[in-house]
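Below sits a lone chain in structure tokens, taken as the form predicted on its own.
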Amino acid sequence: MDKKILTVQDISCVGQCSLTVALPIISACGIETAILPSAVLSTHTGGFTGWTFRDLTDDIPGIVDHWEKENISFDAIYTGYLGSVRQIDLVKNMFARLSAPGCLKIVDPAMADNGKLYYGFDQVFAHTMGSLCGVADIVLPNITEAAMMTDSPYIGEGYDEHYIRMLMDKVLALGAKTVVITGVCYEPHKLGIAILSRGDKEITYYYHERLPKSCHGTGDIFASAFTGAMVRGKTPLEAARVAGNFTLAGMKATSEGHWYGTQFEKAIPVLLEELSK
């Protein structure tokens, strides 16, 4: 039987995150696509200015409403930016209600950055979205996600593998079956994505090349891929393979001086290789 996804998350209208990476991705996966959107705002708010935004969190429990009622369900739930605690319960609510059997339940925490929670966002957030981690089969942070909802040291450079055991095996602690964790560097030409799933003994790495230079909305682009090819029954290994190639291929696509986003449209057939393999 085909499968179904359901993303949650906001719709950045211009600048290559959130639903519009995740929506072609996941397709492009050959997989069929269901989105909630969280929110709605011209763009993303990483370097424009005035930009608009519409709170969509009062008109989430009657989609959800609606669906149950049809019957709706799906085969995995990925969930990425969310706005606030509340929606963060009503996700939760989402994972009980809308779960097919067997049902892959994937959180990017999409929170925080280089030591820095995101504007609006405080302490009693990321504890609440650890919470919902904890009831996630994967969980997709970055370093200074998986600090924050551990209440662990954030150390953004020169960390040991000791360091980062340390932080999988709090976020494994906090309920979560799998842990990934992106953008680990013991090495200054090598970036790491580091896997754990409970009962490991020891930490699998997929390590790939590390660019002179960053994009916005790369970790959207891991994540998406990364629930695509899980979906399409890769192992989290496998998947990290595919979703770490696909995002290096789009930033080494995207054209200087494109600064807003990272041109993944330009990468697609490499997921589509990276799949076949």
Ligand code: PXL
Second form
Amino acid sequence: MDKKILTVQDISCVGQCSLTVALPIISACGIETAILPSAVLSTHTGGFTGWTFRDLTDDIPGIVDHWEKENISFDAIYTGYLGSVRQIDLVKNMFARLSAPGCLKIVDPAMADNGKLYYGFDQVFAHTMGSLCGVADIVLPNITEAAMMTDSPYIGEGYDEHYIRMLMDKVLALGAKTVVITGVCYEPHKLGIAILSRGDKEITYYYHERLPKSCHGTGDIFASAFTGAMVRGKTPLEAARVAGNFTLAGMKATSEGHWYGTQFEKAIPVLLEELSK
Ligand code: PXL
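Could the form predicted in complex with this ligand be given as well, to go with the form predicted on its own?
Full assembly next; the chain just shown is listed first.
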């Protein structure tokens, strides 16, 4: 049977993040993508001011009840930006009620970057997100998110492999089966994606070129392509290659001065090529 993915995250109407990224990317992977919007914002919250925010939490239980009545279930559930602690609890309930046998649960704890929580989040939210990671198969934090969920110090630069291993062990101790940390940098011109599963002796890395710039929304692009690749049958290391190379291609395709997002649309051919390898 053909597989289908449910992704739960917000719609930022403008801004190239969350659902406006996940839906086209997973669809481009050739997989049916159902969506459950957690909120509707006029834009994302990074760099814009005065955005609107419509919380859709109250709509979620009715949507899940309806799908359950219709016997709808999913081969993978991938969650991104969630707006509140209550939404996180509703997602845990969804994992229990909407998973097809063998459902792959992927959590991107999209809540922080560069040592700081996104607007509107606090430590209670970070801990609750940690508890959601505890029931996931694969979690995809950046270094900031891994540190915040595990009450670890955040080190922005100059860390070593022991620090990354400590963070990964602590994320696995939350209960997740596999942790994939993006943006690991031990050398100036290389960026690593670190993968560790419970029982692994050593971290596995996929390295790619490091660009001298950052773009908004790259975490969502990576997580969406990673999820699509996993459901297409890739291993976590292969999915890291697909998603890492695609994200990098999107950053390279982004015009100078395009400040609020990443023009991943121009790099979709790279995604398809990576998937075919
Ligand atoms: O890219 C993550 C993200 C998703 N959704 C909203 C955001 C952000 C990051 O800033 O603000 C609303």
